[in-house]
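Take a look at this one chain, the form predicted on its own, written out in C-alpha cells.
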Amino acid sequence: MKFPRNFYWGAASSAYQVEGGIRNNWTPYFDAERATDHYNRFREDFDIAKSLGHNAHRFSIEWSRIEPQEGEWDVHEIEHYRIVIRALRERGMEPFVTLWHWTLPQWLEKKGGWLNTDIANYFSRFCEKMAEEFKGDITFWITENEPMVYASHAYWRGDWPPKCAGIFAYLGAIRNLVKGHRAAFAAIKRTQPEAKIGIAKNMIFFEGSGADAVLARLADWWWNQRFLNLIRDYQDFIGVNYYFHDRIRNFRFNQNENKVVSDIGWEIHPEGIYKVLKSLEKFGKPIYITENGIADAADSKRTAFIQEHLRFVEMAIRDGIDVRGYFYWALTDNFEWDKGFGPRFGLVEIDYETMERRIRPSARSYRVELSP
C-alpha cells in the first residue's frame, strides 16, 4: 500500500478510558478506577508507540481534571497536560487532542449536564482556556467525539450517563451539541486562528437495495450526514471513527450476515470505510480516520483488520478522497466505558493486575509504507 508523504498514522485513546484516578459524571456509573494507569506510564506508552513507527497521536484532556469546580482551574492538572503533549512531541508524534470524550466533571452533570442551555457556554470557556494554554503545542483540536453515539445512549435509550431516557432529551441534547461545537469553534478560533479543528463523527454504512434502500437513505441522513451539515462552516477538517455497518433487510436493521465478528459481535466490514468517506467527499474538507478497531482478545483477526481497512482507505485516497491520517483504536487495552475491561482493542496488552505491557504481533503488521 501506498500512502502520501504527510500522511499521520498512530493510535488513539481517551483519559477516563486509560488515565485512571478521575472522578466524573461517569463514576458512579461506570468506575474506571485505576484504568491503565497512563496518567503516570505515558511515556512509556509513547515509546511503544514510537517504537512501532507512530507519527502521531490522538488523545483527550480530561475536562473534570482541569476545572473540578466551576471556574476553578487547576494549574497542577494543566501543567501535567503540557508535559504529556512535550512528551508527544519529543517523540516525533503530532498530538490531536480531544476535548470532549463523553465525561463531564461532576458539578457540571449536576447542572444538567447537555440538557442545561447555558453548556455551550460552559465548553466553550474551557475549549478557550486550553487553546489559550497549548496553543503553541497543538494545532489539531477534535471538540467533540461521536457525539450522535453519546447523545443515543445518554439520552434516548438511557443507559449511559445521565441514564435520562427521552426523545425530548435525546434531540435537546443533539441541539447542545451542534451548539456547543460551534461555540467551542469559534472561541479556540479567537485565540489560535491558524488551529485545525474538527469532531470525530462515528459513522455508520447503511446498506439496503431495493425498497431497503430508501430507509437506508434515511438512517444516513440522520445518523451520518445531519450533524455535520448543521456545523459545515464551523470545521476545518471531518474526523472519522468507523466500526461497523448496518445491512438493512425487509424494514429491519440490523440484518447483518456476521460471517467474520468482534468479541463484541460487531461484524467486521472493510468495505464499509470507503463507503463512508465517499459520501463525504461534498464537504470538501480533509479527512482524517480518528478511530477504527476490533475487540480481538486472541489477537488472531487485527492484523487482517487492519491491513483491509487501510486497503479500502488507500482506495478512497486513489479516488480523490483527501484523506491524511489513520488512528487505529486503540494503542492499549483499555477500560471500555459499560462493558468493562473485558473487551480487548489495543495493539498493546494490558495485564490490569501488574499493569505490565506486551505488544501484540498485530502491532507490528501496522506500518504504512509511505510515498516518496
Ligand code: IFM
Second form
Amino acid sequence: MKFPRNFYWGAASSAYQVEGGIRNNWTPYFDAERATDHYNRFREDFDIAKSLGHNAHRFSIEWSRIEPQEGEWDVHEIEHYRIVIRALRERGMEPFVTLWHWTLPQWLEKKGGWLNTDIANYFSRFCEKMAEEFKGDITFWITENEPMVYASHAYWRGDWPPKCAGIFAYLGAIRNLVKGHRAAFAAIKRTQPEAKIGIAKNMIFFEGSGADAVLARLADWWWNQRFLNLIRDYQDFIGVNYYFHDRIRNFRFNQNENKVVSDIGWEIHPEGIYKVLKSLEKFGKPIYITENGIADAADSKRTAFIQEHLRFVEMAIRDGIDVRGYFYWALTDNFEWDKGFGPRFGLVEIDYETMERRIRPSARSYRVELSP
Ligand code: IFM
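I have the form predicted on its own already, so could you send the form predicted in complex with the ligand?
Expanding to the full complex; the earlier chain stays at the top.
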C-alpha cells in the first residue's frame, strides 16, 4: 500500500480521556481521575509515537483548563499546551488540534451548556483566544468532535452529561453546535486566515436493500450529511471518524451479522469506510480520517483491523477521493467516557497501577508507506 507523499498518519487522543486531573462537566458523573497521566507524561507518549514513525498527532485542548472561570484565561495552562505543541514539532509531528472534544467548563454547563443560546459566542471566544495564542504553531483546527454523537447521548438518550433527554433539547443542542462551529470558524479565520478548519464527523455506513434502502438513505441524511450540509461553507476539510456499519432489515436498525466484533461488541466492517468516503465526494473538500480504531485488549484483531481499513482508504484515494490523512484511535489506552477504563483502544497499553506504557505488537505493524 502506498499513500501520497504528504499524507499525514498517526494517532489521536482527547484531553479528558488521557490527561488526568481535569474537573469539567463530566467529572461529577464520570470521573477520569488520573486518566493516563498524559498531562505529565506527554513527552514519553510522543517519543513512542515518534519511534513508531508517526508524522502527525491529533489531541485536544481542554477548555476547562484554559478558562476555568468565565472570562478568565489561565496563562499557566496556555503555556502548558504551548510546550505540548512544541514537543510534537520537535519530534517531527504535525499537530491537529481539537477545540471541543465533548467537555465543557463547569461554569458553562451551569449556564445550560449546549442549550445556552449564547454558547456559540462563548465557544468562538475560546477558539479565537486559542488561535491568537497558537496561530504560529497550528495549521489544522478541529472545532468540534462528533457533535451528533454527543447531542444524541447528552440530549436525546440522556446517558451523558448533562443527562437531559428530550426531543427539543436534542434538536436545540444540534442547532447550537452548528452555530458554534460557524462562529468558531469565522473567529479563527479572522485571527489566522491561513488556518485549515473542519470538524470530526462520526460517519455510519447505513445499508439496506429494497424498502430498507429508503430508510438507510434517510438515516444517512439525518446522521451523516445534514450537519455537514449546514456547515458546508464553513469548512476547509472534513474529518471522518469511522467505527460503525448499520444494516437495516425489515425497517429495523442494527441487524448486522456481527461475524467479527471488538471487545465492546462493535462490528468490524472495513468496507464501510470506503462507502462513507465516497458519500463525501460531493463536498469537494480534502478529507482526513480523524479517528478509526478498535477496542481489543488482547491485540489479536488490531493489526488486521488497521490494515483492512487502510486498504479501503487507499482504494478511495485511487478512485479520486482526496483523503490526506489517517489517525488511529487511540495512541494509548484511555478513559472511554461512560464505559470507564475497560475498553482498550490503544496502540500502547497502559498499566493503570504503575502508568507504565507498553507498545502493543499492532502498533509496530501500523505503518503507512508514503510515495517518494
Ligand atoms: O473514545 C471515543 C472518542 O472520544 C470519540 N470517538 C469514538 C471513540 C471510541 O468510542
